[in-house]
Amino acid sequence: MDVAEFRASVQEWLAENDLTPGPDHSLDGQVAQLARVRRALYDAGWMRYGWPAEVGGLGGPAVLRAVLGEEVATRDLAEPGIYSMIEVLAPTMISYARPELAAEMVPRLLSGREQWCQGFSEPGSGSDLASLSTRATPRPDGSWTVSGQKVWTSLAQYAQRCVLLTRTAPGHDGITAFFVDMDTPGITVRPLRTMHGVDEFAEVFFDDVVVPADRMLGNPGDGWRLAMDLLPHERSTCFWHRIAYLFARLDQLIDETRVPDDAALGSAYLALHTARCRSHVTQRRLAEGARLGPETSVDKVLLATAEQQLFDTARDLLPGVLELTDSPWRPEYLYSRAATIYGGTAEIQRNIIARRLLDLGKE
């Protein structure tokens, strides 16, 4: 099935099957709606396109997943950030887990039966992921004991599994990844309330948590390579979904603006269009089987800039709406402030661009 045929078929199916969210717009409601959408799309086969048959997929290029997510995002059927987590975690499992484990687990994620989380960030490491200190210690029976703390773990309170980075030795080569069941004794999850009023993130504590040997992703010391493979995926199809959603919000802003400012709206459109053009290049490289790398830092900078500009424009063109009402624009504006922080700060991304793409050195 080619892309145009796939898109037309998805659009026709969505027109005939009502997946409109219900009245509960809380985080609980969003997670429940996400499971509902995934389950319906999986049962109809759409969620399986673009994934290999080895994990229950129906094959085809990865761009089919981008098209499906775009259709979901533009219809506001599921919050794009949590919908797109599948594009980070499923490819990681396919690349690093034992084939039997990936075959068992990935369909659970695709079908909405499970939610997973990503345990990378730590309180003391900031943007320096390599300084993580959560430790995994080998046991006589071959299993591992994990102790430490993670923070800013999205949707950890809803997750059944966690892709977890731990330290097993010094340095980058001493980072090892595991796939951990979140109901294992010794795991405590504490949600964090952010400034936009949503408990999307959580602290996760690991107190002598026993992880079986066959839950290691890759080999001991593969954790840093896994992380470097995962982050570009976070900036490929996930970003395509996010950009589609932001274009829908721009259309809504135009509809709600009583006194249009063509210059401001045009500037916001241009920023989003630039991010989409760059993301299209990344999608094309992904479809060609190219290995994504530091060039995706350009995608990150462009998207964060465009997102903040869009919601700055909403603040300026909808006077008082953010400050004086409970409009959805308010939490989205507040959340956009973090766009230049989460997933690697804008400063870190520009350093990567300067050093690794432009070869400007460390100064």
Ligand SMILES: Cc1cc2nc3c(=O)[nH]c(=O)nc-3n(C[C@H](O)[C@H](O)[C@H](O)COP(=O)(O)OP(=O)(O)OC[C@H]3O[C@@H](n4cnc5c(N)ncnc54)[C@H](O)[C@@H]3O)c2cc1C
The other form holds:
Amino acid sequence: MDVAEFRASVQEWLAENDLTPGPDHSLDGQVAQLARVRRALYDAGWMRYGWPAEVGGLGGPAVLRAVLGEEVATRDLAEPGIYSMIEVLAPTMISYARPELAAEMVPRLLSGREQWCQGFSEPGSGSDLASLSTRATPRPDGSWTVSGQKVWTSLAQYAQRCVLLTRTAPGHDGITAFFVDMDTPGITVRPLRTMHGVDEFAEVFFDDVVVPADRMLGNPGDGWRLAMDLLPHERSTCFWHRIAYLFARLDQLIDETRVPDDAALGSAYLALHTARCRSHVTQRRLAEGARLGPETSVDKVLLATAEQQLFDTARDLLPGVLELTDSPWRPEYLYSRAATIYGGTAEIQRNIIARRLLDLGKE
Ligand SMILES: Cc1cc2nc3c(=O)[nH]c(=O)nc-3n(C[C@H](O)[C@H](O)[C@H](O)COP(=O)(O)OP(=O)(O)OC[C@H]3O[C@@H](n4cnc5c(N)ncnc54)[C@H](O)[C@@H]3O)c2cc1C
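Got the form predicted on its own; could you also share the form predicted in complex with the ligand?
Every component of the complex follows; first up is the chain already shown.
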């Protein structure tokens, strides 16, 4: 199926199958809505396009996933950040898990039966991820014991599984990844509240958690490579979805603005359009089978800047609405502040651009 045909068929199907969210806008409500949307799209086959047959997919180019997410985001059917987590975690499983494990687990994620989380950041290791200290120690029977703490783990309280980075030896080559069941004894999840009032992420404590040998992703020491392969995924198809969602917010802002400021709205549009052009190039490269790398840091800087500019514009053009009312603009504005932090901070992205794309060397 080509892209235009796929888009038209999805649009037709969405017109006939009402997946509009209910009135519950809490995080519980959003996660339940996400599962409902994924389930319906999976059962109808749409969610399976762009994924390989080995993990229950129907094949076709990955760009079909971008189109589906765009249609979902444009209609506000699911919160784009949590919808797009499949784009980060499923490719990682396909590349690094044993084929039987990926075949068993990926369909559970795509179909909305499960939610997974990404256990990378730690209290002392965020930007400097390679310093992580959650330890995995081998046991005589080949399994591993994991002890340590993760933080900022999005949706950990809802997750059945976690893609977890651990330390098995010193240095970058001593990082090893596991796919861990979140109901394993010894795991404690303590949700953290963001400034926009939602328990979006959590602290996760691992106390002598036993993980079977066959849950290792790749081989011992492959964890750094896995992380470097995963991070560009956070900046490709996910971004296409988010940009569609931000364009829908811009349209809404134009509708709600009583005294339109053409320059401010035009400038917000331009920033979003620039991010979309850049993301389009990335989608193209993905479709051609390119391996994504540090150049996706440019996408991240452009998108985070455009997102914050859009909500700054909303703050300026809707006087008092963000500050004094319970309008959805308020949490969205506050959440947009995180855009320059999650998935690698703005400063780190600029460092990557300077060092790895412009070859400017260290500080
Ligand atoms: C909404 C949200 C969701 C998240 N979800 C997840 C998740 O699901 N899983 C997960 O593992 N993590 C998650 N994170 C964590 C995120 O990846 C980290 O917050 C991020 O990597 C930054 O790490 P840090 O918070 O430890 O900040 P730090 O690394 O301590 O940085 C603090 C400040 O110092 C700056 N800084 C640090 N080093 C340098 C340097 N070398 N040069 C210049 N400036 C520097 C940073 O840019 C930043 O401004 C999430 C974060 C947010 C906000």
